[in-house]
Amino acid sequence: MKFVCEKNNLLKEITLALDFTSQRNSLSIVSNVLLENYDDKLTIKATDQKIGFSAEIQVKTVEAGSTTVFCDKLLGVLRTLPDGDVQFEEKDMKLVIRPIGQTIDFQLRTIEADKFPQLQIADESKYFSIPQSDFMEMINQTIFAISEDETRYFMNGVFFEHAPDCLTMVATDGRRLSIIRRKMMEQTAQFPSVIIPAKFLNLVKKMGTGEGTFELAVTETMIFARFEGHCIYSTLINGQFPNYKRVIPESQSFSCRVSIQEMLDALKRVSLFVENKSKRLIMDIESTGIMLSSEESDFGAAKEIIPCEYEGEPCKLSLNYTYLLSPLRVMEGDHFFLQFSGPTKAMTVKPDPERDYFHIVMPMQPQSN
């Protein structure tokens, strides 16, 4: 195998491919990236057996062929090379890398291409198009609520559900829940309800531009995404996602309207004195405003009052402040509603005007004096 390509074109793809390899053992074939060179094209493939990646770039083929090389080391080499064309040639189980016109010579050990595992593929009939902006916003509105408790593995991803006129994403860690139902302008292929791992969604966020479309395919065990010359996939989480509809309050007694930016700023200040483990923040809600306060600690305490629109009875709520901070950071508009029925019942956080997403937060139990 022998080809010439522009360094930065290959560097971009190898940087992306690294996230799809296993770096635990440099001698393992799944720590390598597969390079397939033919007809002035180079196909780059990577997989750790749970997720997979493929991309294609233009090169000048001198001799067609394929091989695999340790992805992390190839990336390190490419980062050190000067800009310009680079020649790659496999000889005697080594990939020789020489920048054109330079006296630089790298040799990386290779493993035969036929030992590289086959990547998964989806039936073409399973694919449907979705705007990148829609899919990215659905991820942004839910991904922070995914549970990190590996013993509850069925919550370690986002629940993805198909309906005739919309797609739904839901995430929960048992103490909070985030949901978005996005209507689609075009018909989407029907698929079973699935749980998408957090890693796949983070990779989509990293690789996507938010412009154009994704082509998605969902089967009972896999999810695939194609966009801008890339194809990535992941195995799905096999488990029973909680019945999220039971958590959503049918009605709530009180509603408080607050500025998103004022609440964000106050949360950042008061949280400086919130205890790191519990992250407990106290909210005293009255018609005159919301008082945010931390509990007294060895370092001191913080207190701040921000204006609000509220006509109900005074109420004291305790909550993990990050459960309010995270959704407000991705919420559109200038104001939001905080809706509740009491200090121990679920709170709803939604934008004003209302959109196709909202967030549920379970308060902490009030502390006895």
The other form holds:
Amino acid sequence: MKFVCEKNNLLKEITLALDFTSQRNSLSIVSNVLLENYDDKLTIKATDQKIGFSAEIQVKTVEAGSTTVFCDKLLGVLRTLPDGDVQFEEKDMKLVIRPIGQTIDFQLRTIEADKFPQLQIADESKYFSIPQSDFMEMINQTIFAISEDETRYFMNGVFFEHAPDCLTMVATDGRRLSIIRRKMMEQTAQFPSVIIPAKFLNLVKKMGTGEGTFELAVTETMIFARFEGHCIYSTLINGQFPNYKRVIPESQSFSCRVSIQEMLDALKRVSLFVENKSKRLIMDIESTGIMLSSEESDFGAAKEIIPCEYEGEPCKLSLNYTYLLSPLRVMEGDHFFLQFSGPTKAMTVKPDPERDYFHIVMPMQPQSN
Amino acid sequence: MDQEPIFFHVDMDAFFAAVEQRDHPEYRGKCLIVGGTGPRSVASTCSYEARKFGVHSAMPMTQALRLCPQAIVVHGDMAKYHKVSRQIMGIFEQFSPDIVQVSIDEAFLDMTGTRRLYGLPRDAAMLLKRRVKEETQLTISVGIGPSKFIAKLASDYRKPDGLCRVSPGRETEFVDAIGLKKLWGIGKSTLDALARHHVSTTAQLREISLDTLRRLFGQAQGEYLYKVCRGIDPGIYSGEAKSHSISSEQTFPVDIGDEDILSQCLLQMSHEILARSLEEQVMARTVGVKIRFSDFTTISVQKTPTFPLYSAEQVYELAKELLLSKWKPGIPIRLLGVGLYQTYKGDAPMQEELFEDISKKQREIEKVVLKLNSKGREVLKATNMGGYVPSVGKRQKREGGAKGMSPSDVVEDP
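For the form predicted in complex with its partner chain instead of the form predicted alone, what are the coordinates?
After this comes the whole thing, all chains and molecules, with the earlier chain placed first.
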């Protein structure tokens, strides 16, 4: 096998491919990247058996063929090479890498291409398109709410659900929940409700440009995405997502309107003194404003009052401040509503004006002692 | 000034068996074994009558019944023992402000500076024994010594219904009188190892330098041996509480490597500590397991789950996971403990949950059981019974014993 290509073209794809290889063991075939070179095309494939990647770039094929090399090392080599055309040639189970017109010579051990696992493919009929901007916004509005506790594996991903006119994403860690229901201009193919691992969604976020469309295919066990010459996939989380609809309050007794920026700034300050383990923030909500405070800790205490629009009775709420911080960070607009019915009931956090997403947050015990 | 340290170690005699004999006159004077009856059960406690036949705690029930076929076997009733234990601990609390309950049937009382109140230590001990007898019809053995270690040895010296005082300055003499074999913390394998070096008495052991002992037995055990043969407290109970914790531990009379038996111990201790946390109305964030191997290497591991700890089953699951992360079935263990750490006041977890948790219901059930029991009814949860294979070995229950380990302890948080 022999081909010539521009270094930066290959570097870009190998950088992406690395995330899909197994990082555990450099001698394993799944730590390698598969290079298939035919008809002036180079197909790059990587998989750790759970997630997979393939991409195609233009090269000059001198001699067709395929092989695999340790992805991490190939990336290291490419990063250090000067810009320009590079010749790749496989000889005696080694990939010889020579930048044209330079006196650099790398030889990378190879493993035969036929040992490389087959990548998964989806039935062509299952694919549907969705604007990249929509899909990435759905990920952004939910992904922070997933659980990182591996014993709650079924919450380690985002629930993805199909309805006739919209797609829904829900994420929860059992204490707070984020949901977005996005209306789709075009009909999407029917698919079963699934739990997409966070890792895959992070990769989509990283690789997507936000422009154009994603071609998605969702089966019972896999999700595929095609875009800009890439095809990536992941196995899904096999488990029962909790019945999220049941925990969304139908209505709330009180509603309080606050500036997103003012709340974010105040949280940044007061959270300095919030106890690290419980992360408990106390909010005293009155018509004159919200007082955010920390409990008295070994270091001291913090308090801040920010304006709000509120007409109910004074109310004291306690909550993990990160449950407010993370959704506000990605919320659009200038103001948000904090809606609640009592100190032990679920609160709703939603933008004003309302959009297609909102968040449910369970409070903490009002008092620790 | 009367400020020389005085510790009492109080041990309830054959506690579970004694309670059963008290409540069932027909068992009195007979060989009684408290324990399960399943094929893999172990004897928990046995009456002194049964001990004459060589039965001891942590012995597989089949073996116990072979030694003492006429024994009456009863299932233990942890809730009842717990209640009686509370009652007795209540009496102790009237004698000393500083009591460390090390297990359901054992406690240390710091009696330093109480002479003006109770007179001579021996008189105070007599009074304590009498009060317990009057209020519960149970006998206790009291050891008095200048350190917890000596007090502990002393309480064991004249059991049952014993009283033994070791005056300051006479520790070495006392250790010699007890003999190497019965010295607390020296098991069969240590004895064998010592015998290979021609050591069979405490006096001979004292002739070996600390460096030599460390080389022969390793850092932890070497230091332990050096101290105990001189009657110096090796610091086994010197736990100063950093934060409030609730734990329970068991030292086995014989080292145990059997996964089933150890699991049963964990389950039982998990139930015990959760019951205590319910009673004290605290929730815990962290579960810890303490393992001491035959060579005295001691490991403590902790885990703080992201979900709230509602039930004994959850505590057990985590404890089991922690045990298996540091131990391979078959390797003998001399001590096993489970603890709840990072506790906070409250009946509910600090963070409310969105979804109903089955464990939350289990906690409610446990609470109801506790309430009924406190009203004098004897209720045992089915899961407790199913899993209940009574106590193996010496149970040591600790209050605030977060650090009650030897200095060689390794604390990890995976």
